[in-house]
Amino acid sequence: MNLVMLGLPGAGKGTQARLIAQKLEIPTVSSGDLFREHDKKNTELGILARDYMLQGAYVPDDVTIRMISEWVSSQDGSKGFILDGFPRTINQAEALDEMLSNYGGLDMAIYIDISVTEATNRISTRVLCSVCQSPFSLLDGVKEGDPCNSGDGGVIYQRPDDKPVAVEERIKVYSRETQEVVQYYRTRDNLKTVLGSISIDEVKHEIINAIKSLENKKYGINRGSM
């Protein structure tokens, strides 16, 4: 299965990218975690999408598309994958499709939809452990510079672009770019909806009851309670 999680940053992506990916035994990436693993590694492309991430601006498409095209090629194609943000436009739309010509195509889009208000609360409020990456609210009284929980080691951060003046800039560029990629799924018939709002398990519950039904539709393939 190639999917792809789409929905306003802090709709809780890269949580179901994860808990999905566990699910089916495939691997899952976010276009942000490739962005700061090529930062981190100062490579070409993490040299040129550093300004853009650290302003919460709109990386360009080609940056973008060429990162996610390197992943993609170093991945087994018969696994399949969850991509995580991405694509964002239309023209990393058209890319992913050429990208997935020997892969199989994309399967499903699966868009969790949340209000402009409450993914700017959840943003803004959200820190991450510096190891695992599991999230935080500044609301349930962690700060910056707490050790993790999981006793991994990490301590809590806050990422650049989830600062409020940058959480602004984000949220604004997708309502200008993405909303046109749920369209263009939704006019290709493999658009799957989920309201962000409900609990965790019940995001999870939904979407893996589409997966279920799309590969016992168009696979044959039945996973009964998975």
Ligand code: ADP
Given for the second form:
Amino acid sequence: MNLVMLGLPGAGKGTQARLIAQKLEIPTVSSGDLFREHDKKNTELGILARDYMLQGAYVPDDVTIRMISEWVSSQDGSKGFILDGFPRTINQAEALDEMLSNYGGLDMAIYIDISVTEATNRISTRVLCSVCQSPFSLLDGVKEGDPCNSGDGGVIYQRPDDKPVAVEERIKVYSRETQEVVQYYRTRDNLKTVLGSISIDEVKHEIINAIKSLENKKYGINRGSM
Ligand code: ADP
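The block above covers the form predicted alone; next, return the form predicted in complex with the named molecule.
Let's see the whole complex now, leading with the same chain.
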């Protein structure tokens, strides 16, 4: 199963990508996490991407496509993978089609649909673990500087691009660029839309059910109750 996750910042792409990847036992990667790793390590890619990220702008396609294509070619691809945060432009979607030509193509684009108001609210209260990147909410009494409850030694922090000015820009860019990508997959009949405002567990079940029916249809596999 080769899957991509689409949706506004804060829609829950990363959370669902991790849950589904665990269930299907396939790797997943977030383009944002990859950029943050490159940034931390001061690599050429990290230096190129840094300013765009801070402003909430998209990193140029050539840089992003290079980074993801390096990741894809480092995978054996036998069971597939989930990309979270890529593609976000039509150029990237076309580049992905090419990258996946040796990996059986894209099976499904999962679009987690939430409103701009909900996205803005979620991001303004979102903090993350510096190690596992798990999200927490300030509304649950978690504070910056707290230790992560997974015991991985990580510290809770707020992403610099989760501050209001950058968030506004990220949402604007998303509406301008990534809605077109949603349409790109819709036209190809490759899109599964899931409402993101229901619970994490319900979203997960909807996605798993969509994957199950796709597997049934495409490969005649019946995983029973996943
Ligand atoms: P979110 O989905 O919450 O906006 P991410 O962690 O996925 O945040 O991405 C953070 C930043 O990394 C983006 O605002 C952008 O600058 C950069 N980025 C990530 N993925 C892409 C992409 N596919 N194309 C261009 N820029 C990207």
